[in-house]
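Presented below, as structure tokens, is a lone chain in the form predicted alone.
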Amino acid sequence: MISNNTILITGGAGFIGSTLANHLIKKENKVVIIDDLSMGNLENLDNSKKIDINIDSITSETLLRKVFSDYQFDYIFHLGAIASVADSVENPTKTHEVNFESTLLILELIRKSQKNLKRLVFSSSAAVYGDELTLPKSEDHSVIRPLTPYAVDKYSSERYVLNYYSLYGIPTSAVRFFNVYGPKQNPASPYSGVISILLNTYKKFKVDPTVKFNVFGDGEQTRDFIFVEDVISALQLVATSPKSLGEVYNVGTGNSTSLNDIINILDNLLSLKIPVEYLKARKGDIMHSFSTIEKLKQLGFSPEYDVYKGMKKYLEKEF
């Protein structure tokens, strides 16, 4: 859907981040990154002249005032952030720093510097709904409860991102990503989703027979999992639609899925049985969560993978 275009990834080179970069590198488009690689890996990048690659933090007003002063983008996707909410909680400010500086100092070099943009994304995420219990969870709840530093920087993020768009005429969106699973999502990071940490548990069993999977509660907990191909459409239609200009959507397939449903589709998909141990629920966590993505769906997004073909098409890549 876009093409030909000049185009900024901040945090290009991580999991969603390159699924989109090498995905818009084949429609003919010049992509530049910014990624300090804290989270993200260069090989997870296609080898192509199209992609301008500067490693370095988004709090980098050096490096932002040059790469705005070299280019004149068209559309910006701002998914760079340090995606932990564990490491929110312990050290605040730096989080801080990464999570909502950066987006404010990038909307002002915007503003300054970039006339000809089209768009600008912001990637916030499910975490601003917090424990507010309504189900499913609509971008027109009037309680909005993020319960945790990195929760709450994406929510005053986003609202500048809009403001900037009602204020002084920026063209923005936002989206928020529910749980999003597919290749190039490392296990090893404390980061990573429990699909990806699944996985690589399952290939452990392969060697290791003793080898169990651990799960918090009775597994019963249900998630709203959209594949990262599902989330790259919903990206481009967010960004190319009029009618997304200063709103927020829901990035989800409308789903719920359980812990356990997910399990017994990975052992079918891989003819296996691996072991579980259920252990005590982790105070905090949420039980259940999944989107409504009416919103998204005016603008024509339709998920094209359900779990099972998601998952289907994960393994095939990466088992």
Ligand SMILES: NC(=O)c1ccc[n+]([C@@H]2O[C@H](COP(=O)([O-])OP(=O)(O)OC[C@H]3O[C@@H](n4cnc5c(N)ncnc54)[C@H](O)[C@@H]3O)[C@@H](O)[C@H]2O)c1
The other form holds:
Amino acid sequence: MISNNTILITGGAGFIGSTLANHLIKKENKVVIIDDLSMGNLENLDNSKKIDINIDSITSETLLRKVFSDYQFDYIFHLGAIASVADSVENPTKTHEVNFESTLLILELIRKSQKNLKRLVFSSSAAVYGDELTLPKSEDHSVIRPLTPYAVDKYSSERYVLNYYSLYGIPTSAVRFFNVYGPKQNPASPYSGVISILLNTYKKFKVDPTVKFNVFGDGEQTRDFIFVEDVISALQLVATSPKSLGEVYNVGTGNSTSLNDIINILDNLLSLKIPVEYLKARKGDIMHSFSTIEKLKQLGFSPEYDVYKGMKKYLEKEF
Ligand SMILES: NC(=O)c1ccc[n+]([C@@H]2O[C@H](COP(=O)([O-])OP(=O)(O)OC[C@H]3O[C@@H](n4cnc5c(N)ncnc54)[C@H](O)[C@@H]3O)[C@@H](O)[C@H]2O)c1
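Having seen the form predicted alone, please provide the structure of the form predicted together with the named molecule.
Now the full complex is given, and it begins with the chain already shown.
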């Protein structure tokens, strides 16, 4: 959808960023990445020789100034962040610097130097809805309750990004990702998506039958799981649609799936039966969350993968 353009991806060596970079590089785009590799990995990039990779922090004003003076970007996807909610609770000042201050720095540099920009897309999160109970989660809920430093920084970054359109005419949009899964998601982090951790447990179980998967609660908690390839389509639609200027979009499937259902699907696809240990529910965990994607559908989005199809593709690539 996006071809022959110059594109910056912050967090471009991470799970979603590298999938996007690998897609865009195939479409004759010039791709520039900034990533400090705190969670990302250069091996995620299929053709790193064709990508301008800047290994440094998005909090470095010197680096950002250099990148913004070297290039005039058509599109910027700002995905770089400390994506761990738990880290943000542990170290709010450090995560605030990465997850909020870098956004403001990028916005100001765009305002000063990027005259050709067609769109900045900021990656926010379903976490902004917090424990507000209304379902499905809709972008126009008047009540939201971001509960953690991670969620507050995502929400305030999102507001700044969108207000830069109304205040200064900078072309911006934001997306609220629900639970993204797929190849390259880093299971080494205890905070990464449950599906990548689950898949990693199946890999261990194949060689060690004493391995168990721990579920907090009864496994009936539900989430809106979206396959990363659908996320790449959504990002491009939001970036290229004139209607999405200054707007925020849920990026999910509009469906909810329980953790027990995910385990059943994987047992079935892998012809295994993973032992599950049910533990006490974690304090603060939200029981149910799923999106409405009516707004995104108005841009022409239709998710190609349900959980079964997405999981099958994930297994083909990484099991
Ligand atoms: N995966 C999901 O389900 C999900 C859900 C909601 C929101 N998000 C958001 O989407 C974005 C991408 O998430 P992801 O799942 O690909 O996570 P990820 O951790 O794989 O990617 C984030 C990337 O940012 C990089 N990074 C972290 N701190 C940095 C810094 N100071 N300077 C430069 N790079 C830095 C990491 O090394 C990593 O490569 C993040 O902003 C995340 O908060 C993801």
